[in-house]
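Take a look at this single chain, the form predicted alone, given in structure tokens.
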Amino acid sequence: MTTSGSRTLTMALMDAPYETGTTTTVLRIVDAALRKGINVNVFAYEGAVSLTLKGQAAHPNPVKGTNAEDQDHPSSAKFISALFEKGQEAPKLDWVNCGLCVDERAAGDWIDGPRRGGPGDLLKWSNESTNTLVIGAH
């Protein structure tokens, strides 16, 4: 359970950048919680583990016809890397990549923040948290 009146809310999430919206929502959801004083817990599995991977580029919209600067196409690595800066202090942002999902796709390059764990994170969160919420992959 939390403790000395902090709320915290854990997150689980499995979709891959860009494959649903879910992604963005998800990440909607973390940053108005912290933005209301809410402690955010991610743990992201399967696809998910590739959301924090640092080497994303931008990209060019042809059908649009500008370049990848101008098209400014926000990865969801720089999403995240907003979300720590927000989660550094209280409200507090912690985002487990789960290893086993990490390894089996080579997707441990990531940005600063995330950290490796496993299904126990997971549970120890949704015990001591006020709410879990679990987003499966579509």
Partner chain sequence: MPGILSIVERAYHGTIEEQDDTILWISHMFKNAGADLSVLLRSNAVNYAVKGQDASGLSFGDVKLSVPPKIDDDVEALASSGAKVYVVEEDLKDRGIGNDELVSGISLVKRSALAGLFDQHDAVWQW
The other form holds:
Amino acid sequence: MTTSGSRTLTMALMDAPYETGTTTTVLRIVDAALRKGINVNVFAYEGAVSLTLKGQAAHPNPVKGTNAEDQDHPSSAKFISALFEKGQEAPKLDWVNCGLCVDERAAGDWIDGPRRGGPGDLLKWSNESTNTLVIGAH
Amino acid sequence: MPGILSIVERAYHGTIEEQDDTILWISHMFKNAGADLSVLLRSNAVNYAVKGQDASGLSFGDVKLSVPPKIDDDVEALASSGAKVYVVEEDLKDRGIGNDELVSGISLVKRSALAGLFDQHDAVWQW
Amino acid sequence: MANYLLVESRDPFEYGDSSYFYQVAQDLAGAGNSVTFCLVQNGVIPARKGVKDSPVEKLIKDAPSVKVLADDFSLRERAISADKLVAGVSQASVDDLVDMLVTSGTKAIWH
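Based on the form predicted alone presented above, generate the structure block for the form predicted in complex with its partner chain.
First the chain shown before, then all remaining chains and molecules of the complex.
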């Protein structure tokens, strides 16, 4: 691990799980940043609040003829749980789900780690971070 | 130097969502929270600056959207709040929109001036 | 003059509007800024040799000071090997991208 002082990267994203390649890229960036000892803040806006839903379930794949166990396919929430494992303290992963976006989607049952917040959190983070990358929806 | 340039380019995707246009809305939230913020409308979002938008009349079954979006009012309110609101001139022209159709408080910017606009802000948030 | 990191995730086949971001890169560089243009996701598709009206080739020709990178995973996922890349495009890893993002003073913009 590279030690990097107190550098912090903030990201905002909007994409619901599995709709575009953006989710994958964001997870790669978060993973790489944590490996390098860089703190990461994520502001999940709009459909991105569904990334951390606890109830996401593995399923069989009828095309491949495999059951859920054979597939062993992690959900977005499981991937993000693993990132929280790596980002417990130093470096730290902080993740805010937009509360209003959560309410209008009934998307409030999350894995451990994310917390409820709003645009003020993103603004505050942006003032405190080394850099902020905003990723809009396509 | 203004702090944040918030770029809106997608348009008309939130008609039934409470925030109407989510990026205009969050930009307004940042402004209300004290951010030094400008907004750039480009691509199809230049249509957000046109007067007379009307999304009323939606109902599905017996459920009516009683508070429809009024995006032109939102843009005008944002400009009135002290946020500079820019619209890309060529993006208007490409869409057949005349300058006399725009709400008040808007500043036109040419595509060739966008790099300079980016340079004038500490951060560029392209949603 | 500033240090810009432009991340292009869109391609000209799906998005008619992607030329805007290439033009911004060229204009920022023309104004004397340091510009890195990093292609990710389907943004790497026009980095393949033989693409019709390639905006990547045009950017490299018209704005040679712009450093053009392509995300290695996005390339590999689309079977675009190094020998199929337009001359002037370099591969970058996600670690490289993170290093650029946390370089103080960098203005990072995603499209």
